[in-house]
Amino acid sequence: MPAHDVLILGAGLAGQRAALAAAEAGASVAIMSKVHPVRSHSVAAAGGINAAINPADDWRSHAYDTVKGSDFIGDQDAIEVMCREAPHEVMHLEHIGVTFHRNETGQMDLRAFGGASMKRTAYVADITGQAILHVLYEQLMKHHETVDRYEEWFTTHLLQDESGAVSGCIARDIRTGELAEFTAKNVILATGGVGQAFKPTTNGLICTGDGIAQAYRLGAPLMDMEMVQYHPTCLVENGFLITEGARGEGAHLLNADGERFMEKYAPNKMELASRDVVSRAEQTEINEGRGVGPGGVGIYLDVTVVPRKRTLEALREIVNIGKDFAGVDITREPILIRPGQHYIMGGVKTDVDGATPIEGLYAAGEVACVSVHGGNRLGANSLLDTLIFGRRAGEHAAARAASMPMPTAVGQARLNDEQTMIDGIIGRPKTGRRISEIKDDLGTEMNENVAVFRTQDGLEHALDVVRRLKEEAKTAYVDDKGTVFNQDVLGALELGYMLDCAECTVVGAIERKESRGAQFRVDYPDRNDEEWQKHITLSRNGDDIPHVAYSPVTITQWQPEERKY
């Protein structure tokens, strides 16, 4: 029965960075993922990573931009940690082999990104996440004696000891269907977000809120779940992401009249305002009849204004995406885009070391809410978040492990209970709905009523739908009755995770009666600092519905002010 000092669930950037940090601190480590690590969703991060590397820049400027981008609901102590440690982390990445783009003088090149007061985004063409992910995986190979990798294992349950501390997990080997217990002194959740609760989304099929829901079911509070980011540039056809790097290189947004409409909404930053501002501007143009394409449901992204040589050099991946999935050569004609679900700012509430209120349970990356993004994440801050807080979680968990004995294994009886639960799913009669139908209804409803613009009636409708789908999910049947690569049974478990997350998102959005960051309430169009300068937390507390509470926003040196771009 495997036993480790630190067990990491999820092998994207946060998970791999945590594994490396814990291993270098002398801990025995296991890293588990339901896909091969280099297929983790971090591979989709395109544009780059922010850090105040330029000698003319300062981490305080980066921090202020991040606080402003968060609409003054990000916790400033955590933002300071992230921005202060950013330059060292990027230099570390380069030293271990990430080939960041260099300019004609041989220095690391930096590109502009939305909401930033100067160019501070280091990048590898438009495949930055992929480049970093592969280098970290190579580094993990160096620690093969102390880091065990469990690839294509699916976590079904987190375990707790008699005191309530987390003591490991139960997981299913996807290749065989075998269940096993993994004992651990500490568990770090690095399982990513829950984009698949929306349709369409830029997120991969694996982003189903597993870690968020598992922590929530254990009693851990979730925070800022109502803050869901819609990225301004996603393909109309299928929601695929077109990197913000395109606008960073100078691409324009045009409406049906050929106008650069951002001049009306953000005259100083234009297309490089923060994502919430640009997405709302696009949706307003579409709603008011100035959209383009069939049905007027899109906006033109014009990359032809960028020199073709530069596009082919720095944006080569979206050149391919445009050709393959929209039939458009973006170097010669505009491409049709619209806002699409991309990221959740909320997640499992943690401190700056990744620790949750539950002893022995950590979280880092999109699964977590250390609150560096608040109401809206700036582009290129997500890779930074994963690496800074992944490393800190790994270091802290390793230190904690050094001072405690290995927990006692729960034993075969608990494994039998878990097998009974899975057998129950597989044995359901064909009287209920298909899992794919319920997932489709969930995504459609969330994209209809929990998107860029929200209303009380729309959110209440969404809550009714989510709760009805939760009931229907209990009897949803699976076709595959086997054990080898049975994705059907995993889909049933993932559906439950997504529904728990979606319910918390909608409850939080109903509770917050103001407009701030990604939450824009048509019926409460103004920001209300007096009543809502606070976080909304959601906890299960033994019931099957979220309980609402509040926690204060940490302010260190930047008082709330009107937000203009």
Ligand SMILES: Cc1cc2nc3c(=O)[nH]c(=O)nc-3n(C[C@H](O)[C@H](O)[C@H](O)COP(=O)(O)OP(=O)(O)OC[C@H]3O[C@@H](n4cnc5c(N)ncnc54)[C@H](O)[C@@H]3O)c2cc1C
Contents of the next structure:
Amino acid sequence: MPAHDVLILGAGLAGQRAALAAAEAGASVAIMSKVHPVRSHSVAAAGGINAAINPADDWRSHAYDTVKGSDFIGDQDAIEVMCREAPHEVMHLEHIGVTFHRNETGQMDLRAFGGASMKRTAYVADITGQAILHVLYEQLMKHHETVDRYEEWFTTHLLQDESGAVSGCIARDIRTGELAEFTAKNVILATGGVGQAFKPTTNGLICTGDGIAQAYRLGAPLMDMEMVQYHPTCLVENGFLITEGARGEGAHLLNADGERFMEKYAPNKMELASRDVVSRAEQTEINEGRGVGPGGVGIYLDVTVVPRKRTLEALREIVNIGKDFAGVDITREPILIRPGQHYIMGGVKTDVDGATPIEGLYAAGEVACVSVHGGNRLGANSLLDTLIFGRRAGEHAAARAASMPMPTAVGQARLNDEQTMIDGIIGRPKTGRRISEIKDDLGTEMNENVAVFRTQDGLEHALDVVRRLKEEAKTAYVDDKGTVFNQDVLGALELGYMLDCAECTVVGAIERKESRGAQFRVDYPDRNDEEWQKHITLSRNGDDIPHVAYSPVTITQWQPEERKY
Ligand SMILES: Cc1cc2nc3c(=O)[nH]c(=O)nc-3n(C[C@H](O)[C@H](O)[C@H](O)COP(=O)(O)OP(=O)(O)OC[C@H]3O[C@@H](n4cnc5c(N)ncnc54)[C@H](O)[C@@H]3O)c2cc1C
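The block above covers the form predicted alone; next, return the form predicted together with the named molecule.
Then the entire complex follows, led off by the chain already shown.
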């Protein structure tokens, strides 16, 4: 039975960066992923990664932009750490082989991104996530003697010792259906976000909130769960992302009257205001009858104003996406987009070393909430978050491991219980509903009532629906009764995770009676610093409902002020 100093669940950018840092610190490491590591969702990241690399820039400017982007609810100590360490991390990536785009003078090129006061986004065309993920995976190979890889293994449960400290996990080998126990001194969750609880979403099928829900079920507090990012430019047809890099290169947003309507909402930053502001502006145009396309449900993104040569060089993937998924050549005509679910700012509450309040449990990347994004994440700050806090979590966990004994394995009886739970799902009669139907209902409801504009009635409706679906999920049946690549049974587990996350999101959104960042309450349209300049945390406390508490926002040097772009 495997035993390691540091067990990392998830092999996207956060997980791989954590693994490298822990291995370099001398720890024995295991990294586990339900898909092959380079198919982790980080591979989809397109536009780039932020760092104040330009000598005319300063990390404090990056930090201020991030604080303002967060609508003054991001924790400024964590934001300072992230922005201060960003240039070194990006240069490190380049030194280990990431082929960042260079300008005509041979220096690293930087592109404009939303909410940033200057160009500070390093990029590899519009495949930045893929480029970084592959280089990190190469680097992991160097550590093959101390890093064990468990690829296509699905974590089903976190384990705790008698003191409550996390001591490993149970996981299922997807290829065979075999269950195994993994003992570890520390576990780092790097399992990504939960976009699949919404329909449509820019997120891949694997983004089902597994780590968030597993930590929550253990009693770990979740934070900022009400803050869900709707990205301004998603294809109307299917929710696919058109990177913010397009607007960074100069693309315009146009309504049915051909107006660059952002002039009304953000006269200084125009299309490059922060995402919450642009998405709300688009949705307002659509709701007020100035949308375009069939039913007026979209907005035009006009990339034709960017020189064609530049588009083909720096935005080549979205040229392909436009052609393949909307039948539009974006170099010659505008493309129909609208706001779509993209990212969650919330997650498992951690400190700046990735430590959660549960001993031995860390989290980094989209699963975590440090909170560097607060009410709204700036584009190109997520890749940075995964790498900075992935590394810090890996280092911290390795240091903790050096001074403690290996926990005792929980043994076969616990594995038998887990097998009974899985057999129970496989054996369900066909009297319940299909998992895919329940998931569909969940995504549709969340997109209807927990989206850009929210109301008390809509949120209460969403809570009723989520709770009903939670009941229905208990009897949902699976068709595949086998052991080899039984994605059906894993789908049942993932559905449970998504429902727990969705419930926390809705409860948080009902609780926050103000508008801030991504949470816009039509019934409370103003930001209310006096009452709501605080984080909402949600914990399960032994039963099956989220309990609300609050935690203070850390302010170091930037006092809340009116937010205008
Ligand atoms: C289309 C798109 C474009 C984006 N572009 C950008 C960009 O340009 N810049 C930017 O900063 N951000 C961007 N983002 C956001 C960013 O890509 C993600 O937030 C980030 O990559 C998340 O990385 P992660 O390591 O936290 O998780 P992921 O990369 O999602 O990895 C999660 C890992 O956990 C594993 N896992 C999950 N559950 C289990 C389980 N039960 N058992 C075992 N393994 C499990 C998965 O297999 C995977 O390895 C984009 C997002 C999308 C959707």
